[in-house]
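So this first bit is one chain, no partners, the form predicted alone, shown in structure tokens.
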Amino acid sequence: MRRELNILIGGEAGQGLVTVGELLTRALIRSGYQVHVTQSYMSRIRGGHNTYAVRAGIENVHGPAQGIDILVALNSETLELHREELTPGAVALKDKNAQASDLEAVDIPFADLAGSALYENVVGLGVLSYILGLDREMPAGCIRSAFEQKKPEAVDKNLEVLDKAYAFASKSGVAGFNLDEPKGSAGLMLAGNQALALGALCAGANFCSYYPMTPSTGIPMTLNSYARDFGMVVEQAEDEIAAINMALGASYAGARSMVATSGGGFALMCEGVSLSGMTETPVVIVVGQRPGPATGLPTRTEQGDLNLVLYSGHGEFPRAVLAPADPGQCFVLARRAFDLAEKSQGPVFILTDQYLADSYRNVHLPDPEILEPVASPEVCGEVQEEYERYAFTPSGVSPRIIPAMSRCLVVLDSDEHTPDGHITEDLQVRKKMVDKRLKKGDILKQEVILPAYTGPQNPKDLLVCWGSTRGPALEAREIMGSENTAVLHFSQVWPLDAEHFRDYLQRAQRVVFVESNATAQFAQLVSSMVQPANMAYVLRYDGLPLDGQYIADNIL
């Protein structure tokens, strides 16, 4: 019996090993397995060596991990790139006609038991379920969700072809990897960009423009299928710059709007994000990190964008910027952008990237019914001779009505404006107004999220971390000896307040920068504020996510 292990489904794009993977995690989080899925995939409609890693124990999993203990390859290059990796005593299955040099792999006959080439990836499901000794219902259960609502009429083939499978790897001889009992409730299975989506539904988001952009248009297409039970509306704009002034308008008509986009296509919104602070509109803005610049590698991962969002827009006003470590924050922290896009009237961002938009988790999602109200404007203000949608006030944040849902006048202008909204050149007025909007970072200073610290009060090495490096971090703490390592992790990283965490980097003997990029954009940011006496950094921008073990032979 084993505590863990992890999972490679190898091959190419069409080959179905996407549906092979979600067919399994579902089937081991159903069993009560805690699962974490890393997604690698090339930049192709077909082709291509595409991977589904799924690493699943019976406690909670930080992140992926190096070694492969079950390897399914669908084509012989999978066998060659992936054959290093093997741990001792692994296991490789491959399709019997597929080459495998001095490789030893068990033979599975996928034509012959699927009998078409549209099953075939249900025979490496039932294998793989038989190997890892889940009840034959497991998989049949999540077959029978997948394919009765759009596909009744194959049920019951998908069923047959299962069966086969099970009765082919009884009698094969492969050895099992059977897991212990698991601890953990099931939960949902949710990707970054689905627990996203979800917490933009729950926080009461209407609207949602996009142009399609990997890895964020997992964010529209899940709003998407839910829209007309929530009364969303989800828009393909003709370009990003229409998709972000969509936005904005649809904000000032009174809706909770979002766009969803990635580095190269947010470059062409940050007009859009000035027009947003000049005009005071709410807008929640999902940049899905990959690397760059220009098209880069669309469909690896990277943590490269934090500065493009700090230091977007012309002009100087205030926003936030949240950065969650896992599909549990993407519903939380997504519930959260518009709380604070409302009450500061400006962008808020959420950063994501494409490891943590693709990867999938068991979450345990808050009950709807306790969480704290999303604010909101006025819809219908009372009556007043003379509204200013720009007044002043002590906190910088003026009134928000919706136009003609009452008798006020609401007048908005891109131009410096008077309070009342009428364009104006009066250099006093244009000071106030400045100072006015300054004012409102104030309120998203007062509603920071704390650094979450885990480890001893005067550890040797701190590692910081931010956004979806945490669970990598977590784990390399394991490594590297959990009594002498901390970890600090920043699920907000705009506006910092130094107070927050300068006692963590001065307690510590040496403060570890941990990051997907190439520059150390975070550290830089947090060394302008505090300068801690010792620092290193683990730096990863080959396109690859961090793990635990990477981080913890990398610290120099």
Contents of the next structure:
Amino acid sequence: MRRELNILIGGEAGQGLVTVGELLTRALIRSGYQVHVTQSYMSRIRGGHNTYAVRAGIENVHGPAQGIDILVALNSETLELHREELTPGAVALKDKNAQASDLEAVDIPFADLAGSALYENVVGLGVLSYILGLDREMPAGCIRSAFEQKKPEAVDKNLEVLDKAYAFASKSGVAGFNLDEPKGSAGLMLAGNQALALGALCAGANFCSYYPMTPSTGIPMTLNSYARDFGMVVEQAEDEIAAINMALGASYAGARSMVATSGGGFALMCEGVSLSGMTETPVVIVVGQRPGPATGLPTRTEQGDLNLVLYSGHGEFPRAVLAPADPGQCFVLARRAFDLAEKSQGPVFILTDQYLADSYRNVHLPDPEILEPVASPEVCGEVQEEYERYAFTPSGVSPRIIPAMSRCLVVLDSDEHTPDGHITEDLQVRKKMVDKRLKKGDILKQEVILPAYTGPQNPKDLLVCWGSTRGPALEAREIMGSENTAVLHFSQVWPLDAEHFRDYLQRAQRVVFVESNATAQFAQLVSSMVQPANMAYVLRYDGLPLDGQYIADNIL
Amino acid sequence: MVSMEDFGSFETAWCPGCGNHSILKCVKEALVQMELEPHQCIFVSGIGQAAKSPHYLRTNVYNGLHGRALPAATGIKLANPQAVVIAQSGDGCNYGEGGNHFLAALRRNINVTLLAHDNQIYGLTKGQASPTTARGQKTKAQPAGNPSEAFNPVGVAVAMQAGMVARGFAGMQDHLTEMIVKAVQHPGFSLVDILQPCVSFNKVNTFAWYKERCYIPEDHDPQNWEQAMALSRQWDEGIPLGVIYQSHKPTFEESLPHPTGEPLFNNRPSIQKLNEVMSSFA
Ligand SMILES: Cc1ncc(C[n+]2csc(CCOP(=O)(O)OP(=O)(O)O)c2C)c(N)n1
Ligand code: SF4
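Give me the form predicted in complex with its partner chain now, not the form predicted alone.
Let's see the whole complex now, leading with the same chain.
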């Protein structure tokens, strides 16, 4: 019996490894296991070397792990590339026809068992489920849910193949890797992008414009499938500039509106970010990071766009930047982003990355019924002759009325403007308007999410991280020794208040910044506010996600 | 009853004699003729002299970024299909900086009207060539003559079989007003390219120059695409005004998967549906 296992399925794009991976992950989650999926793929539709790594455990698995306990090789290349990673006692499964030099691997007659290429992935699912000791009903149920709606005629055939796979596995003499009884309960199977889309729906988002760019495209794609039921408009714009301007137009006219893109697309949106700041129009902007500069590594991961987002848009205006750690936080912070955007009437960012976007977990979401409602603008029913969109108020927030819903006229302007929204070059008004806009930053400061601290009061090492690197940092803490290592994680990276982290940084003997980028962007930001005595870094920027062992091994 | 006064009167920042003054009057006149009330309309503009127009109207105004009036107008219309959405900007704004958005708007056929003040020059930035400046025309920025071919917005829109394509002239106010009314009433995307003399920077395309050439073709059937194509290519020998082309195809809004016609503001997610969606991930 095992507490946890690392399974890696590898092959070419187009071989169906994602389907095997997803069905297996679902079966594990339904059985109550904690899972952590890391998808790695090349920027091509067919061929290349892609992997789907499932780490399953009886309790929390925070991040990807090194070492492979079960390797499923859909081609020979996978065997060669990953043989060094096999743990002692590991089992390698390969397609009967794949070449395997001197490596011992169990041959699976994928084609014979499946009868048709269409069902080969069910063979993989069956053999794996058997080895993991999952009751046949688990994968069978997952097959039913996957096909019942879309292709009911395929269910029986798939189940037949599943049985053949179970029968084959039981006779093959392959070692079992039964996992211990799970300690958790079955939650939802959600990857970062999906969870973020659900959080947006739950916030009442009803407008999303985008221009496709990996790794964020999954967000509008997910929203698309619910657009009809939720009365949502999801529009593929002609480019990112159009996308953000559409979103702002929609927001002005009363939609709860968002855009999703990646660094390159976001670079084009920066003009619109500034417009949101000037016109005080709420918008949620999701930036799924991938390695740059320019088109970079389109399908890999990085946290390289923090500075771009922090300083995007010309001129000075407040903003908030949220950085979820995992799919569960993607949901919660997406909802929060819409609330903050409305309360501060401006742009709010969600920074994710490819690793998080594609990583499935066993997620327990809050009940939408008991969540606080998201802030809303006013609509006024009566004539307000004197309505001023940019009225000066003590908080800097002016009552926001939606145009064409009442007799009030709403005037919005990208030029500097008077309280009633008209162009002005009166420099005293200009100054007052700048102060008014900046004042709204206080609201964001009051609502800032505090960094989360895990570990002893006076650690030897404090690992400081943000966004999706929390899981790997927590695992590194276990590896480095939880009695002398602590983790400080930021789910919100702007605004920051040094009061919230000064003590932590000063109490640790050494502060180790852990980031998926080359220049330690967050470290620069934090240390400009509090300078720790002793700083070290773990920076990964080869396009792959950090993991606990990598962090422990690479402290500089 | 709606009157001209309902749309207010403002001091403008335009030069005396500029074509923009009469266009503004025609816009007001058209709104009055259609009995549209100020709060029912949303005017969307970019940046430039023409783009200031909405500020001189008592109505809802979204004065956004240079070139971006159309995407903003699209977002507004999608968020509230009941509002009358009119984008109003210059030729540089719409056909230069916003060129890609112009093409996309022609394809989308959303029920938005574009009033393009076409003075064939950049006014606000003081006289550089615009996309519609004639090839060879000398400007301060192109002292040897504009080296590029003039963009033909009417021709491109007709080629795309856009919803409604019209041309008006600031010096023929009744006709222009009629064009604006027709455009706003057309269900689908409508373009009125408005010839607008810039008395300060365009010394070629003056009121007199346009007057000499503009004419209203007789017996033109705007449904006839071939005829419309031919008209859209006329320029130096005579500039045809009026509705050049009109098609009747479904609007973008109607083609959405759920054309409710309701403002999105009124949409609140149903907890039951949320729960259903969430549980489908179990
Ligand atoms: C992004 C951006 N680029 C450039 C400018 C400068 N700019 C302001 S108006 C304008 C040209 C306006 O020309 P047009 O649209 O023809 O309007 P007109 O002033 O002639 O009415 C330019 C280039 C700007 N405001 N924003
Ligand atoms: S510069 Fe030209 S376009 Fe601008 S106001 Fe003067 S005349 Fe009109």
